[in-house]
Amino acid sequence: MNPDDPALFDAVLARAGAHAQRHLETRNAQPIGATASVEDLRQRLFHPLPEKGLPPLNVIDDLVRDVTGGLHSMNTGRFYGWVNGGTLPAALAADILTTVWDQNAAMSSVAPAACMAEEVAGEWLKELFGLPSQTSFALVTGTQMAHVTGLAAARHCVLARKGWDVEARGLNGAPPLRILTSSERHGSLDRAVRLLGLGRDNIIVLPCGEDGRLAPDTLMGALTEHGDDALIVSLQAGDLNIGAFDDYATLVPLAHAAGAWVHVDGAFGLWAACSPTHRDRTEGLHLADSWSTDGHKWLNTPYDSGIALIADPQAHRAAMTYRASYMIVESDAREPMDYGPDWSRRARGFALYAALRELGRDGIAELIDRCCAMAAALVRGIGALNGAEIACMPSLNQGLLRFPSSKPGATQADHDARTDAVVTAINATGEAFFGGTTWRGQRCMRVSVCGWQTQACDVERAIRAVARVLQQADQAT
């Protein structure tokens, strides 16, 4: 290959573009769930490593051939399995350009345009979420690393209040630090605690009420019991099963009065703050100290697009920043590496910037409201079918369904087994894709809607698919 050839990339980009266009054009005709087995994919992709390189066109054609059947059709209106959005057109195009531009968005001296797009997107996000103006932010891979970033700032702050410099001295010999959180928390919080060396034994799990929320008395009791420790309180903004929101207006002041830092897991639920219809769920959210969310969920950007927001920029920067003599630091620039755990990193801000501009305030609000309406319609429609029952109607965009066993004297295990079997059968139709979950000790089918393409016709098609599966199951028994 001649690196000076002006047409060096033309053929391979045209071929990749043709494959991409074909994938998008046929997305609604393809099965929503992957159809190839792990062993199928291993056999196809496990070519011997070539001694000599292959022509780029061959590599791309082979890749597309070998992954066939191994891709979930998440960029459609009928993927409800996890909290996965699709990809907006402008965000998709911006992400392609991000790869072509190949910028390392760690510092302004290295990638000035990438860093500025990120800075602007961050300011827009603070406005949309109604957060304090001084709030700092970091673009990371997902809510997992957003938790790590927010809790690192929290660790710095609460230990500093105890006279301990954790960045200099580490955790060996540090004052005890406890994390008070909900029984409905996401597992990514536990992983963040482990990654930060805080130890899962220091997670104090507090029971929620029937509404999935922490009660003030419950939190107050834990704050009092652990009042001599450095404290972090983690609250929910939309739990993964029923979309419950904690009472920030009540709980955050209680935590602050006890000297605790308050972190909010808003992986998808934080976006409710952008909707006048659902904004009341986030009352008092701005009082917290840090927040985590994703763009690749409800904003429908490509992966990876996690966002950490921290109300105390000094604590945030102290937990993350680093300087060396070879770095060229722009005096008037916001340096992304001062706020996130990555050093070499993708320019995540371009796709986020493009998505926010494509939708605007009204478009984001409409997307939130429509997804919530579609989730309710799905749960209501499936729940009305013979052989199905509603376990929890959506309060936002997450709902739960059950498929009880009709066997005489059926046990809880029978009901759970039938629910899992029905979910598997639905996904096997290729008409829709749902996930399973255990909620309050029973297996359920979780309905999660956050894709920008989901419309009433998609909901109706999914309900018909579930109806056929239930009819076939009845005939088989």
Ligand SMILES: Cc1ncc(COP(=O)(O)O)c(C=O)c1O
Given for the second form:
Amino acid sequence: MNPDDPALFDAVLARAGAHAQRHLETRNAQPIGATASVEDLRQRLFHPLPEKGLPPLNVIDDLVRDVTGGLHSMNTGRFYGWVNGGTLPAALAADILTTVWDQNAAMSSVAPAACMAEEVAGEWLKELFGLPSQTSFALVTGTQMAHVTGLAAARHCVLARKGWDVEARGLNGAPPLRILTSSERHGSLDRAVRLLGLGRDNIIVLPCGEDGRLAPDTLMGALTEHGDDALIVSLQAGDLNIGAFDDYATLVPLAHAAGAWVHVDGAFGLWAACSPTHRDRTEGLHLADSWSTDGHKWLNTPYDSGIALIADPQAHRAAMTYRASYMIVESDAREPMDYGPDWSRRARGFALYAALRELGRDGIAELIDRCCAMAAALVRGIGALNGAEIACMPSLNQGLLRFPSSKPGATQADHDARTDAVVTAINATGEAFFGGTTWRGQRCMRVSVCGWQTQACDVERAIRAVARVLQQADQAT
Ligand SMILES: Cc1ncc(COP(=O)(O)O)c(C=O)c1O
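Okay, that's the form predicted on its own, but what's the structure of the form predicted together with this ligand?
After this comes the whole thing, all chains and molecules, with the earlier chain placed first.
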């Protein structure tokens, strides 16, 4: 390969572009769920490591051939699994350019434009979510690492209040630190606690009410019981099953009065703050100390778009910042390395910036409202079918359905088994893709609508597919 060849990248980019275009053009005609088994993919991709390198065109053609059937069609209107959005056109294009530009967004002197796009995107996000103006932020890989970032700032702050410098002294001999959180939290919070050395056993799980929210009395009782410890309270803005929001206006002041730091998991739910229709659910959210969310869920950016927001920039920087002698620090620049756990990293701000400009304030509100309406239509439509039952109607974009067994004397295990079997059968049709979950001890089908492409016709098509599966199951019994 001659690096001076002006056409060096032309052929491979043209080929990748052609593959990408074909993928996007045919995406609605492909099965929505992946069809290839793990073993198929292993067989296909496990070529011997070549002794001599291969021409770029061959590498790309082989890759496209070998992953066939191993891709979920998330960027369609009929993917309702997990909490996954698609990718908006400008965000996709910006992400491709991010790779072409190949910037290392650790510091402004290394990647000036990337750092500035990130700075602007962060300011827009604070405005959209209605957070305090001094709030600092970090762009990280996902909500998982946003929790790590937010809880690192929290750890610094609550231990400093006890006279302990955790960055210098570590956790050996530190004052006890407990994390009070709800039974409906996402597992990424537990993992963040583990990664920060805070210890799983220090998570105090508080039971939620029927509405999925933490009751003030429950939190108050725990704050009193653990009043001598350093405390972090983690609340939920949209839990993964039913999209429940805690009552921040009541709970945050209680936690603050007890000297606790309040973190909020808003992986997707924080975006409700952008919709005049759903904003009331986030009342008092701005009172918290840190928030985690994702661009790659509801904003529909490509993956690798987590966002940590921290109301106390001093605590945030104390937990994260680092300087080395070879770094050039621009005096008037915001340095990403002061705020996130990465050193070298992708310039993930470009795609976020592009998505926010592409949608604008109104477009984001419309996206949120439409996804919520589509989730409600899906759950209502499927719930009306023979053999289906609504377990939880969406109050946001997440809802739950069950497919109970009609066997005489059917047990809970039979209902669970049939629910899982129906979800598998629906996904096997290739018409739509849903996930499963266990909610209040019962297996359910989870309906999650985050994708910008989901329209009424997709919902109708998905409901028809479920109806056919249920009819076939009826005929088989
Ligand atoms: C409520 C909630 N919190 C956290 C996460 C983890 O987010 P990520 O996968 O971006 O790390 C998820 C993922 O679905 C989620 O739904």
